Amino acid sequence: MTMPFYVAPEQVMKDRAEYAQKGIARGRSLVATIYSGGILIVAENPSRSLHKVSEIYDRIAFGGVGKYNEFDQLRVAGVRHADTKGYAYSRDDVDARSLANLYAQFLGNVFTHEMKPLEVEILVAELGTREGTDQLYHIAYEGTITDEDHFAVLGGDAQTIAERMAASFNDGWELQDALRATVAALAGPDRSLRPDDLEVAVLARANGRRAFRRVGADELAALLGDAPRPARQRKAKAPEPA
């Protein structure tokens, strides 16, 4: 009978935490900022139906990185743990520092005790009743949850964008001036991104009780001030020689 191989356990750690990063830093990244009304997210995603960045609750959004039918079934998760809270107790009881947590022990524990861990970054993010009440809480894949102050980035080359982002930041931007920021910094200097390329959605205090919003196509071009893409034309075929 032969003898499995012995690995020490933080050659196992080290191998899963290398897997996982590898997997989520292939993916495009994601930003979320505070700005004066309220909280911008902004993914880098050309898709228009897979979504990054969804509404979880009233006040609370959801964003991922990675892979998509991994966060996806958290988001899935997410919003069930929401509807049977604010059912059962009352909507209020529903906030985003409970759900972050839930997300880190699901994350956490399937790192240690599964074979393959999740190859995501989660954001959730949750609209305070003022401004200065925002909260921003970034869940990596091993489980560890970080409170963000300011901005939270996601995936890709995320120490790269989280500098730039930290260079451009105003305490109590607008939102246009928050969407220019954040578009460059996910950017970089080599490179430009269109509005077809992105994925945008705010929480606003103006929107009410439902706060969550998508930002289209047209407003999201008006408000980074690039011109509409031309529509392409068919080249009318040449008439084959008599």
Given for the second form:
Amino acid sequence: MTMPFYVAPEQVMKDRAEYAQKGIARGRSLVATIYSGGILIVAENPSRSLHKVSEIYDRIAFGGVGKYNEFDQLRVAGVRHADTKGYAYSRDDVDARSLANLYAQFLGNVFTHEMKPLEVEILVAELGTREGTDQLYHIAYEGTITDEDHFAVLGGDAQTIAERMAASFNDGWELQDALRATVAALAGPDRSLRPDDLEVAVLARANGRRAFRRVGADELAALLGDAPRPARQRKAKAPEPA
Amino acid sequence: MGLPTFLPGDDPGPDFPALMRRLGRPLGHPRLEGAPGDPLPAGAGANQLPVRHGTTVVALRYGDGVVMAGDRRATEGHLIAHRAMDKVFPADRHSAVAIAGAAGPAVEMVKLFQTQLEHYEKVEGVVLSLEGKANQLSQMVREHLPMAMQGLVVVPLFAGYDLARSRGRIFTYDVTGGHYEEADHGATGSGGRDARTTIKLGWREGLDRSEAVDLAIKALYEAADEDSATGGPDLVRGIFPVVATVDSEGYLQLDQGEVAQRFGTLVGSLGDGRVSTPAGGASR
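Alternate state requested, the form predicted together with the partner chain (shown: the form predicted on its own):
First the chain shown before, then all remaining chains and molecules of the complex.
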């Protein structure tokens, strides 16, 4: 019988954190920001059907980066939590704070108790009934939860994107300004993102009960003010990790 | 309450009632004494209990979609229990559901149905087909059968705009959960027969929205005229039927002012020679 090696708990945690961070850094980023009419969520995502941004409930949206199957499982769990709660109590009783806490608990639990941590970061956004009451919760792979006031950046290059966002953020800006600045922050100075590379959704107070709405390709192109592109010719992009 | 996650083999998928069962919170009313279909203990029959009943709802197809309408009266035996009950609801963006029968379980069924359609849409990322929605409602009515056998009958009416076929479609149900697609119109509830006859006489292919709404209103008026459990327009309190349309743009409920106005026009037209005062003159 072999003796198990002793590994210091600090080392275990460090290894796991490193593992999760690596996984997340491989993926592309997501930015959510508050604008005058609600919350704008922009993700770099070339897929039309595998969404990073989704609806959870009437006023709550979900964003995930990292490993798709892992954050999608969390998304579905969030929908289930919200729908069962709204059904048992009232639609007004479903709130982002309790959902964010559940995500944090779940991620924290998996991080400490399971073999492999989840390689994801989660955003829970809740649209307030009036301007100034919107909420953004950012939950990291190990269950750390942060409450952001103006914008939240998830994923790979979060630090630099957040710096760019901080430089351009304006309190109470309009959708178009917010979108252009967010896309620029995601892209950075060296490349530009086309509507095809983006997944954009809003939680808007003007949308009625179900505030979540995806911004379609045409609308997105119009908002970004892109000139119609010559016959499917894509701009050469700097090579980047998948 | 933790985050509801399941192992792959154990996952309820996009099925909300199955999710509730998996979470140990089954839906529906506890069964009354006795097995389904057994005669109830003396005095416990649903007919003797003060159970609220909703009455007449109609749906008809027009050129661009469907109109659905329902009166506002709820009865308890021979008493009027509520004067302003809603029986027509949006099921989701492109469909509507209306109910007749025991009001408590019926409204609960609508709530479950709405939740299920939205739940499916969010979990799967796509909207169910209209046929799929009709089928879901079927299952809910079927699950309710034991209660129906004990007297708490719920019969919904479902209609919507089929985005794949670009037309309005109507489904009627029976207590067993059978659903039947109607070609042009459907009605259910105690005044449903009178309402349907009226629609049958006035319906033609390619009605426009306004004509279809007027026909639905007329049908409810005729039903209220013949059936004591169906509420007519309440001019004193300003309560009028709920009328909604579903077309490619989605569910839209008419405001009460517009329904009142249309009723005014209808009643005006009925006055000519049809309703006579004791003195023999036409009532206006």
